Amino acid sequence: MKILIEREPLMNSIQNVMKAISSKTTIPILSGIKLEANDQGVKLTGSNSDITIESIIPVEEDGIVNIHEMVPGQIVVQAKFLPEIIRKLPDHQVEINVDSDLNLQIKSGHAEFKLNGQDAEEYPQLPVLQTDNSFDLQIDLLKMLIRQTNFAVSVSETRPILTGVHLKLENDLLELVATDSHRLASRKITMNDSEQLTFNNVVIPGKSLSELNKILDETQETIQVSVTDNQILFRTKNLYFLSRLLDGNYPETSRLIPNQSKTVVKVDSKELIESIDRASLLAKDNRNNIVKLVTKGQNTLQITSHSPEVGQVEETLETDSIEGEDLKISFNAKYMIDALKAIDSDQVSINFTGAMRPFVIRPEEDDEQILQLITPVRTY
């Protein structure tokens, strides 16, 4: 095998597939990157059994030549050293040669590295997804869906199903939901061409979505999403991202969302984030980072926090309006800030149903497509 390739696209592909490689794998060869040269270009593969990422470098794209010379072949090379070697090479072109004894030579400018390779035939065969259950999304829209939900997955393995995001598609409505049982994030979008596809219990590991979000560029190009019983595939022109799905039934979350409210607060979200952030400065010593909110009249909120060892903070915030009953409620400051940032709207409407009932945050324009729910904390 021989490749003469531009360093930048090679480095980008290595960084992409590295996100699937774990040093703790039980299958030693999976600690390496599979490098394959064929007529289409150069394909790099990384896998940890849960996630598999393939990144393809085409010979030429948009008039730019990536690969100048190529003799087909394949090899597995240790991922531990390859990224740093390629990053620090002196020239913008890299020559890679592999001999019949699986010795890998990397040359660039005056630098030359020799690495021991492994037989690519021993690398596990990747599953080929046979499914008609596919739909297309704009990449920037998928990234927004992930950003607005994935932060709310559970980080505890006590209920493994909650460490994933629940994907549901029916009647041309795609919904992503994440909850750790203390908070919930939900985002819906209308699909125009899902051709009556229906998915109901697809739970994607939060870690997979996090890595996918890092790899994808903010672009309006489309990504194909394909689902089978136990795997999900995200595919673009030059990227193949396969993740296992979580086993088990995701809890029915729609019943957690209150359908009425006793107190409605409409407020500028940026000002509310800053007030809660300041109040939480003294609460961070507390295990739960608790901030208390009290309504005062028709348009004023009082936000307070205290730590017995440190002191207390009190701040008033003018709102657009407060309707309904007076309210005193305590909540986790980080959860509130995360929720407000995810909604990403200038004005929000917060619907409370009492001091110990979960409350719902939506954009003020009453957008049914996005919702954040937080469970309060008992402090009195």
Contents of the next structure:
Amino acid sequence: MKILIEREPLMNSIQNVMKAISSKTTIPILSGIKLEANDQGVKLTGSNSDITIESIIPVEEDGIVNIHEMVPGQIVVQAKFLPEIIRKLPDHQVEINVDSDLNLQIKSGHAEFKLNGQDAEEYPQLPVLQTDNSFDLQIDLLKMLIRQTNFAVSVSETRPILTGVHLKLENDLLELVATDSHRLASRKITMNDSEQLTFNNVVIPGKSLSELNKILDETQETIQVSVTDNQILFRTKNLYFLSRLLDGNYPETSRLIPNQSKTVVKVDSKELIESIDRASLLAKDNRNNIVKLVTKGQNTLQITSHSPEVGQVEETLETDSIEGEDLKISFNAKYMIDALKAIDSDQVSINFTGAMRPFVIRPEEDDEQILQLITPVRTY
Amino acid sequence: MKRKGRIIFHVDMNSFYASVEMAYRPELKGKPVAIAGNPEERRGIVVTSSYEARARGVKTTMPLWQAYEHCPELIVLRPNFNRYREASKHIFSILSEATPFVQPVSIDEGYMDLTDYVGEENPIEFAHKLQQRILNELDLPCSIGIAPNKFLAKMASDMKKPLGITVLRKREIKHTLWPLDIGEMYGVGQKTAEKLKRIEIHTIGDLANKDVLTLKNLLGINGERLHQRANGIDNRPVDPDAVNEFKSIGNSTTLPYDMTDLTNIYKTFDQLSKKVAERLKYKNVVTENIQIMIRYHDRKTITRSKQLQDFIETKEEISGWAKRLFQQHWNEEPVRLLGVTAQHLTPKNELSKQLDLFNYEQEAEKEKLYLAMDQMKEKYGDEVFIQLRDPEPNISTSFQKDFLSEYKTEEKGSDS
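Starting from the form predicted on its own, produce the coordinates for the form predicted in complex with the partner chain.
Next comes the full complex, this chain leading.
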């Protein structure tokens, strides 16, 4: 095997597949990157038991030549040193040679590395995904869906199913839900061409989605999503991202969302974030990062926080309107800030149903597409 | 509480270290003995001494050279702390056979609450038996004070030494307590005594009859407290867990036989967790860290703990985590002893609870009640509501001082 390749696309591909490689793998060969050269280009593969990523560097793309010379072949290289080696090579081109004894030679400019490779035949065969359950999404939209939900997954293994984002497609409506049982993030989008495709209880590990989000560039190109019983595949022209799905039944979350409210507050999102952020400066010291919100007359909110050892903070915030019953409620400031940032709307509407019940935040021009739910903190 | 009064014992070992040494070496009995840090050096200081030495003028904290001046034939010994700890362990195990409510204060003294435990017996006779038992079994003398509260019991045990038993009734304090010099009062140190004497308080009686405000101005909150004590008032409970002030609460038990079957092991965890949960409730605290102890048939002992995301308090939660820990760490060998400890405790009134989306209804149901309580608190202050405590908690306790819990688990094991 031999390739003469541009360093930059090679570096990008390495960084992409590195997202799947764990230094703590139980299968030794998976601590390596598989390099494969054939007529289409050079393909890199990285995998752990949960995620497999393949990144393809085409010989030529958009008139730019990535690969100048090639003799087909394949090899597995230790992933630990490869990224740093490639990054620090002196020349913009890299020559990689593999001999029949699995010795790998990397040349660039006057630098030359010799590495021991491993036989690519020993690298596990990746499952070929067979499914008709596929749909297309625009990449920037997928990234937004991930950003708006994935932060709310549970980080605790107490209920493993909650460490994932639930994906549901029904009647052309795709819904993503994440909850750590304290707050819930939900985002829906209407699909135009899902062709009666229906699935439910597809739970993607939160970690997979955050890695996917890192790899994907903010573009309007499409990505194909294919779902099977236990795996999900995201595929673009040059990327193949396969993730295990979580086992188990995702709880029915629609019943958790209150359908009535007793107090409705409409407020400028940015002002609310800033105000809560200030209050939480002192709250960070207390256990649940608690801030307290109290409705006052003349459409104002009072936001306070105190920490027994540190001190207290109080501020008032003008809202657009407050309707309904008076309210005093305490909640985790971080949950509120996360939710408001995810909604990413100028004005939000917050619907409360009492101090001990979850409240709902939506954009004020309610299009029912995004919703954030937060359960309050009970103070004693 | 409906009861007339509590029965509190203060058990105080008489010149403990010296007595322990004499129990080990009976030939020392009747001789002036002192325990000192460095007997070889004349600069050493007397830690404690026998009554014979005291009679000759030897006093605690006296430099050795001075002690020798008072008593040239003084026998000076190096302290042997392992012996004292061992003896202490035995003493407290004897005390805890009488009642679970034993609060060790130091290595050689402790309080007991016998209100519910003397039964038909006269407390004085009971004290005699206890004193005799410690003397017979351990060859150690103690004095016992009997009173309706800790302060009076402490003062009482001090009145007759060695081997005294003193009852101090509240109605008697005018005659017994009040004439005493203010410096004799427990809780009044040298500095406080000087301050009090400056405002013409020379006896405990003077203190009892002084107005609270003056005392408060002089000594702060402690002034008020001392005033109450001088009047025979002290509501502090005898608290077996006070030793380690809210650090952990745990129970352990030696199994009737070495177990390997999960059903019985889990049953044991349920029982232990129930006790821990009861004690958490009694102390009004919650935990966020559960530890288990497994002692195997060969006495190899491991402890494993789990830091939790949330505070827990119920027996189901505690035993759930205990079992999970057990599953993870059990090596399938026969188990001799199991223990469950709740660690990292937080008083309930200092915490908040993040509600859970899936079960917030439990809390929400009570919202109106909480709201009404809040309003009343705002109006009348935080003191309107206090958590009712079961006046007679049916609680089995294990002592956190490890020498005690060790002893007890051994003891239970050999009983069964």
